[in-house]
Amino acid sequence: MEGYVLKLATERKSIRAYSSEEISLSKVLYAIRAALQAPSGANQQPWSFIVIQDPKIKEEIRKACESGERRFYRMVRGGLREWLESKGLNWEKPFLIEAPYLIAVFAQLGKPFSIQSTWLAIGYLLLALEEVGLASLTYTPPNPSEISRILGAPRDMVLQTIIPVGKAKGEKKKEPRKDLEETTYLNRWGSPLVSVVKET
């Protein structure tokens, strides 16, 4: 149906608070199956996923992430600090244990365009989670190697993000997005899309 992907993308929000409602693992695996269809450099498909349900492992991940976040927040200054404070963000990451599942996403070193390819797969994953009614967040800890150690990942697999998955607790407005005309040009940098937009 025309417009369905845009509808999913428009409705999707980054969620940092999760309810205790249980969700089906099959929905999470459906989203990963969608992610596996993403394009990749030389079709190397350099991504791997770990689905984490065990509360003890989630707690260990949270402790490690918050330790790294404390160091980060002690160092951050200026505009970034003001922005973080305005959003109510701090070193605490309770969503890492609140969400029923975490998905750790890894990219394999040495593969062509492995980082870019893996993030394409992450984009597919997020939209598929939205399709099945699940909330998500892309959280990248400041100490990814520590999380890789906890999860026993091989040294050539680099953690890209941890995605909590579940049902949102409460309502959240979507952060504003830039318009098409602010971000897209026709043929050359700075050439406006005005005439094309009027025709569509």
Second form
Number of protein chains: 2
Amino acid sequence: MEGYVLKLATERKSIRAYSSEEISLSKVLYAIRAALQAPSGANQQPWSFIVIQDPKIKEEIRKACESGERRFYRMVRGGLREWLESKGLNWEKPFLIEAPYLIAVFAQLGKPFSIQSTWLAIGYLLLALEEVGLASLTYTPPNPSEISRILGAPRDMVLQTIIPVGKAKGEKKKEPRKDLEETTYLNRWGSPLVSVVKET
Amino acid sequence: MEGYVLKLATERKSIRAYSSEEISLSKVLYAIRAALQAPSGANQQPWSFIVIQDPKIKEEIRKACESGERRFYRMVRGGLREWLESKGLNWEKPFLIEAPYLIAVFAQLGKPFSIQSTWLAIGYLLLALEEVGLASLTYTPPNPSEISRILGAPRDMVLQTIIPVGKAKGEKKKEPRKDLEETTYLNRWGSPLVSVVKET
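Counterpart to the form predicted alone, namely the form predicted together with a further copy of the same chain:
Then the entire complex follows, led off by the chain already shown.
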């Protein structure tokens, strides 16, 4: 089966528009089961997940996120602003109600490498979602503590991302990625892989 | 192929002892190719990789890491110290020379969600290494900037981890993981999944 992880990784793209098609909760839970197998600092498994399907809670989350986004979009400047505009992104986050499920992911403060471990597990989660045919987005609200409060999370659990999960609405191209040669060196910074890559 | 990502995730465990068996560089590069497909903040792809096979550089890295580890082990207290002792861990890091390859992973300062994105990509990397039959460990040295200097990395590239890659020496059990029910709620913090999990 060599080549399958690269295939999933390559086919997976961030999706911001979701159809109303229902999906099976068991597929979402399958992906979380994969994430739970990730390594973590001192095996502390500092992550928690909330799967949100209740439309009222999704609407509350959307309102809170969009109010944070309005503040953010008033302030953002420079290269990031240009990138957001070039992608047609703005403060509106309809995917937070359109996607049949949201997965809120938390990292527990005070655990070793808590944020790093949790995002590593999110990598597992995204590939497992792709495997079961589900689109996703790692959406990071500008006001995570407001969302944590809505969800009733304890204060030491820090919201890392809200991942909408469902079927993509319409077509979308994957944003291009850099090549191996642009990102990877051999033995020392700046020493190209070229000679060895040709063998592979 | 549903079930394959969970299988890889479940079978993959952190390995600290490596055999001297040679492995193909192309397999290591395969896994980095998968990591390069990960999503990132504003698609900035803030990661860089150095694949280290030169024994002299590995030895330099080992020495620098072990000197940082000696300082760390003199200071560490509490639950983390107990955990380290229970696992028989100390300042010695022979895997840094025993593994045929090390992958140094960097995150670029100043990019949006740079650390989060890079660790998400590390999640992709670990699953792809497992797929091609390679053992790994996300080792985080206590003195990353010293290692960056040895590798000649620019100052805005922050070393996140050094991943030894190779074949495991001997047998090792995977550390246990928490269950879905211990880590995942439905709609709100504390609201159990139980009723829906039974359907799946």
